[in-house]
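Here we start with a single chain on its own, the form predicted on its own, put down as structure tokens.
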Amino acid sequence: MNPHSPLDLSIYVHWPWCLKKCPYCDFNSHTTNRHLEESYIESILADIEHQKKLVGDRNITSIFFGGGTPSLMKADYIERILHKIDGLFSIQSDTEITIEANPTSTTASKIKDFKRAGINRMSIGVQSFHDSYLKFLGREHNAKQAFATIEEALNHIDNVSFDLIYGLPEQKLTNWQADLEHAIKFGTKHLSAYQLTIEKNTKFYTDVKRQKWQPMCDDVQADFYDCTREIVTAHNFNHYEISNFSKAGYDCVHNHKIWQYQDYIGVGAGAHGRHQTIDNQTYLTQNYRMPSTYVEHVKPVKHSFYRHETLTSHETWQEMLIMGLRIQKGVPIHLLERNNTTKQALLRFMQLGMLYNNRGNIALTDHGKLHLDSILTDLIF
């Protein structure tokens, strides 16, 4: 079922530290504790060669620096860990290495000792070129370092990414058709566009509960994405993703094949892996959660996983209709014919104008687009 080589693979390094947590977040991440990371990274090294006896020789497509937030990380961790990949797997000159980075952890000599470690690509949070707006996501920075961090990074790295948040309360449509104008004159090759949704086990979660304030109702936070498709759009970025937006050879290379069920592998605390393993089974991953705990299980016996199961095929054409119809190219139309229950859903979508046949897949269109969750849900279940 998988459309990829086998020997394709992404790697996905979480990094688990943040200054400050943000109350809309569910990532796990924790508050800075730089008496941990030496170990943490000496942990991360083992996971990855653990993890290459399970995979086995492998063609990497992609390395992600996720949190958290990673650029906290010294230059120097992610050398030894890029070298460590390197060993054991070999990077390509064509091998995309993305970092998450915030405004508050990001300087012009930081981005410069990045590039000299092996990051080609960098995906900078910016949420919002509005203070208030910043102020209420409980962002660190403010637009002027938003706007500096971008400018510094385009100097120095080709492919920069940032992201933006949209339908918060009360916000203006006027404001947000103003970031994305903004974003759009960086001249950045890259545009994640984000609908604020409330997590359980978040702040916002809490405040919402306790009716502090209102999320943005369905409609309007409807208008809100079809003014940001058609803007960016507009500028020739290609809407590839629900939130994702880029210029012709500028996708997002690890997000972009995890969508299209690549195998990739996740190292550190709490990160998902999905893959093949040398015995042809496919395994979904999960580690441990807590950093301290991972380095505690990590040393001992050099694996990181508390969940470590065969996914049924049952599972996995769940988790490729998930993700692929996300994507602009959709999942392969055999995909939806597997029974009268998902033929006949798949027929009535296409006449809602919801699904369409995409050259034999089956994808979105755009006002299918606003409707993705209900859609699953009755494909799938």
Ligand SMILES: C[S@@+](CC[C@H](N)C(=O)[O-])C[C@H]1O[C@@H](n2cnc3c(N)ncnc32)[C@H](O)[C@@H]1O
Second form
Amino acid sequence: MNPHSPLDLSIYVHWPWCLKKCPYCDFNSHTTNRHLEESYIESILADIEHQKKLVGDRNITSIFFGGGTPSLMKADYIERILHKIDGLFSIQSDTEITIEANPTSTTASKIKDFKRAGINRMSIGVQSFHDSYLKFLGREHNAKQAFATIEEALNHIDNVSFDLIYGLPEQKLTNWQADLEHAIKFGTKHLSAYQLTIEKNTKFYTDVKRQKWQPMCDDVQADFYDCTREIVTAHNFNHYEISNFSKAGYDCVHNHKIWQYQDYIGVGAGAHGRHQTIDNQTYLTQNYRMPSTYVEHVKPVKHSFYRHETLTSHETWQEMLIMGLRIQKGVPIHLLERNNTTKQALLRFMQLGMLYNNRGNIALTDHGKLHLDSILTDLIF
Ligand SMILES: C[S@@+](CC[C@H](N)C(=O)[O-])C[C@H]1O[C@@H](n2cnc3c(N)ncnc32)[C@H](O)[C@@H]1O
Ligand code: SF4
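Form predicted in complex with the ligand structure, per the form predicted on its own context:
The complete assembly is shown below, putting the previous chain first.
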């Protein structure tokens, strides 16, 4: 690499609105105050300008419109945001530009408009191909609409991924296998399979607390996870991260860069970032969560952080392990030879067959992937 070429940077843009709040979701998503959309976009543009001053000239490797439901955005909003980024940093022809899309708000004409605006990757929140499970998950779409959206997306965009959720109460393994088979038949190049997590402050959390239903137990979830890996990898998908599978050349660049500890900035309500400033400090940034507060705050001061802190080298090391162990490549071995406690824990997990030496990097084995949280606790804390 040319020593004078600018450092790589990813950009995350948060769209905070959804048509309806799903009962399992604790993302920063809202259903009110959509009249703020126009001023929200103006705030995002100001936020990007401000953060450019912090990070300086950069090579933009990826841009990710996440949410909330960014497919509710007008294509014109996307165009204005990309135009601003291009003017400040310059977008390359190979910059990955993803939008998260929900089948309810993704029509054929919208997909074409998004593509014209610059989107080259789409991640669709399908969740299930079974109507009864979609109903349980409180989704507004049915399986037929999900099929139609995927087909339409694949007609216009080569790089289409979709999200599926497993581990629903009393879900049958055969139904989940059928979901995976459907996903594979579409010829998609990327797939995210998430285990249902019961998050605090969600309706599902209250339901479970009131014993309306029981979440799937850990052992059965592990069977679902193993089965997912077997089916998907048998169809030449690479299991490149705990919940993510891709065909060769189709890893999600954006998430990969973040797991590999590359700099990124986050713009929009609740977005966070982590980057080196031009005076060589590592900044962690976190924006105001409420769209109205974000808009209000960006106006007068032209920046949106309610918190930005610098990381110590110890915190940076912890973050690198937390992120890096998620991916197949793993982390450089020297990160785990930092002190005696970590070295001993590493040895123990290698003997237990949970970690292995992947050509100079330490990575999770298939067995280890089921125990990432406890491995991290022992390595780090
Ligand atoms: C921001 S949402 C995706 C975009 C869009 N809002 C949608 O839901 O279709 C990102 C993904 O996270 C997953 N997700 C959200 N909450 C989850 C939970 N509690 N457990 C497992 N997966 C979850 C879903 O698969 C969802 O598609
Ligand atoms: S899962 Fe997606 S659509 Fe549902 S509330 Fe969360 S962000 Fe919105």
